[in-house]
Amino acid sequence: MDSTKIICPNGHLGFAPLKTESFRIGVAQKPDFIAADSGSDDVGPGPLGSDTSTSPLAWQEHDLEQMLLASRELNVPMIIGSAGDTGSNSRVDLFVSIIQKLALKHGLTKFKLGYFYSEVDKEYLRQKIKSGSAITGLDDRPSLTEQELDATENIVAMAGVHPFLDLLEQGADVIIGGRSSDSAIFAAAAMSQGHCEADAYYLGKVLECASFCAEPYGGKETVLGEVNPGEVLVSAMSPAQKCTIASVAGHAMYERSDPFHEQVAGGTLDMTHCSYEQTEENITRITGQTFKTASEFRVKLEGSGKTGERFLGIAGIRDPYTVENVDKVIEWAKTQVREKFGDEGYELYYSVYGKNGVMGDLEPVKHSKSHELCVVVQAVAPSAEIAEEICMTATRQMFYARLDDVKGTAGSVSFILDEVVATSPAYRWTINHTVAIDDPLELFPRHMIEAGI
């Protein structure tokens, strides 16, 4: 079995443009694959619910162009997963269209363009529920109900390696994937070359966020991963970074409550006995990873549902007495809202930056020493008209709050804008579940076309 090299230029393609200098250094290493993840649920439920991208189109096009030209230059496969942030069907179609246009723009010789979808029909899941096949909740969520299903706008399934492998076996030169497990994008490339699941999935785990596995921190820089039987080697392509034992081992813990296990469709990567060795100044070697096949094949589902229209208000507070009593000011404003709109049928949030705006009630510092505060008010309601009026009431009533020692009529609260501002609608995660399937490919229809001239 030969060594397989993969470069990853961006841990979330399009979220910020990749750094071209380190990318070209990576291309010069003549990798066997160029791959990147383009999605994340870190961006919240809004993009999936509204079926939009959170990344600017120009940034997505920039990264796709860099990767496409390099892959055709080297004649190696290019693989993208979770197209357009969410991996919905429209985002896959968007990326396929971009690749086609770029191929024509640069006069690229014809190549095979494979893609797959990840959206799941509600009725498919409804029949699963009715047949008694539980759609099991993650993170202590209860099993999916028809009521929550009906509250959902869009649903995607998270693909494992299987649709990527299928398209690679068909000879795809470029693959645009729907919603995908981050590590599976890279693992599929390694497995297509005969590498075992344990090595392939660890390679995927360490490459998924690109230069996040290197130090010092530097986003959107290219990283090179190499897999050999029983070992994975990783190195940073930016001259300013190094892949060290600490940075690589630390990345295994990134965004994980359990730093030793990575769940994927079909099994679990076990990193409990991994050994890390600094073989060169910029190269870390990893051994000892294992993979356990699951007894039942389950696929993760993500679903988002709209909760209402949303307006935003912003208030600044500099008066020391009002700063000290900001909780009473907010409670006054909430009371005015309740008197007019009641207690139900809307959502109202206050974020006090300078006090506990980021962590809310979890903030361990209970006595703020800030001399000024920024209060962000969010109101969510079924219609834009109601949301606007609630937000206006909730924001302006802070100006009129009655505090015990206040004798004047104004000056305690200021407004950046006199009006409140319409923002994107509010969504919530309705589905964070897994579903059992018989065929690993049944939720991921694959297609193959030609691009270029």
Contents of the next structure:
Amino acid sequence: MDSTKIICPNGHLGFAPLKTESFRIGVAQKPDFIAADSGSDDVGPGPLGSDTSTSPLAWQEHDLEQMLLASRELNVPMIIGSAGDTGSNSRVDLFVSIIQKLALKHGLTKFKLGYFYSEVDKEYLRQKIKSGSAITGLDDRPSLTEQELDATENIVAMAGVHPFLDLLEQGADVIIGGRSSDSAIFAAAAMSQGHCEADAYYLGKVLECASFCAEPYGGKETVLGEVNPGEVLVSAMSPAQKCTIASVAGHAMYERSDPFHEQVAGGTLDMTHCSYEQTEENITRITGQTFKTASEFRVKLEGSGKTGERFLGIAGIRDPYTVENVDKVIEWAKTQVREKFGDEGYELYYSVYGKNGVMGDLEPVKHSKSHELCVVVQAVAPSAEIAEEICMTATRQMFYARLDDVKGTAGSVSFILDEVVATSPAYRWTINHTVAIDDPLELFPRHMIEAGI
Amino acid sequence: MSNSKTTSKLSGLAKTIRSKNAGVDKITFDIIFRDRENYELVKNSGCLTRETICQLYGIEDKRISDFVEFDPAYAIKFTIYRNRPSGSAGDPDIFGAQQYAPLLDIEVPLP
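Having gone through the form predicted on its own, I am curious about the other one (the form predicted in complex with its partner chain); can you provide its structure?
Expanding to the full complex; the earlier chain stays at the top.
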């Protein structure tokens, strides 16, 4: 079997632009595929809940243009997974339209543009629950209830290799995928060339975050992965970076609780017996990976639900006595909110920067030495009017806090704005679960169109 | 290293100390060493265990989902459950990327 080479220029396409110099070096290696993941649940539940992207359109277009032109120049497939941060249907449509426009702009010869969706209908899951097929919780969450389902705005399923493989078999030159496992995007490419699942998924695992598997630290640079039977080779394309045993093995455990296993739709990549070898200064070779097919085909689901409209308030404190007594200041303001709005039906949070604003309860430093504090107030309520009034009360009442021995009696806090600010609504991850399905393709409808002229 | 020095901060022994989301319900911490020597030193020191982490972060053992020594990368890694899913209102660190700082100052006895 021939070796298969894939380049990945960006670990989250759109979140920040790819670096073109190392990308061009990667393209000059004549890879068989150009692929990148464009999504992450790291961005929080907001984009999925509101069906928007957190990445700016200009950066999405920049990377898609670079990749499309290189893909057409080499006549090799380009594959994108988890389009537009969330992989929802509207994000897939957005990326498909960008590819179509770019093809016209550059007068590209006709090519096959395949895409698939990942959104899951709530009623489909409700039927599963009713029929007794549990939507099982991940990370110790309980099984999904109809109540939590009702509280959910949008749901996506995490595709494995299957819809990508199907579109590649249909001859797609460019694939825009809905929500997908990061590693599956690359694994599908390798499997379409006959490589086994173990090698293909390891290749995907190591390439998915682009240059995060290289050192020194530097994102958005291109890396090259090569797979041969039984081995994966990875190298950095930026002249400033190298793929070392330390950087590659270190990446195997990035963003995961278990460094030995990667769960994907349909099975598990087992890295327990992987060995790492420096074959050249910039090339690390990985062997020993295995893949175990799951007895039941389960697919991960992500769902986001709106918890309310949100306002932010900001206040500063400089008086050392007030700094010392910030908890009393906050308690005073909270009491004023409670007097009008009661204890329930809203959420109110104070983040005290200079004390424990970043870590909250996890902060081991219990006595801050800061000479000043910044208090950020967040209020969430069913309507914008109520959220604004709660946030205003909770912020402005700090100004009127009654402290016994304070010298300054004209106001207990400073404001950079004498107002509170509307932000995006608040959302939460309602679904982090898996569902059993019969056909690996059933949640991922696929389409093929032509683009170019 | 001077003879009088009997301990070193973890930040002086490790190459990388970081925290990051592991899915939406957990934050994972990586302490990665450049060489086997420092890795083994810290691993065997008893300074970085489930118990010391609970003490440092003021959490109960059940909040730690995993504690792993990962030889191929000379790394010690642990993962904790979040109080609320990432990005919910009130979550101060959507990416979980700034939760590692207390690890930097762990004092490790030198041989």
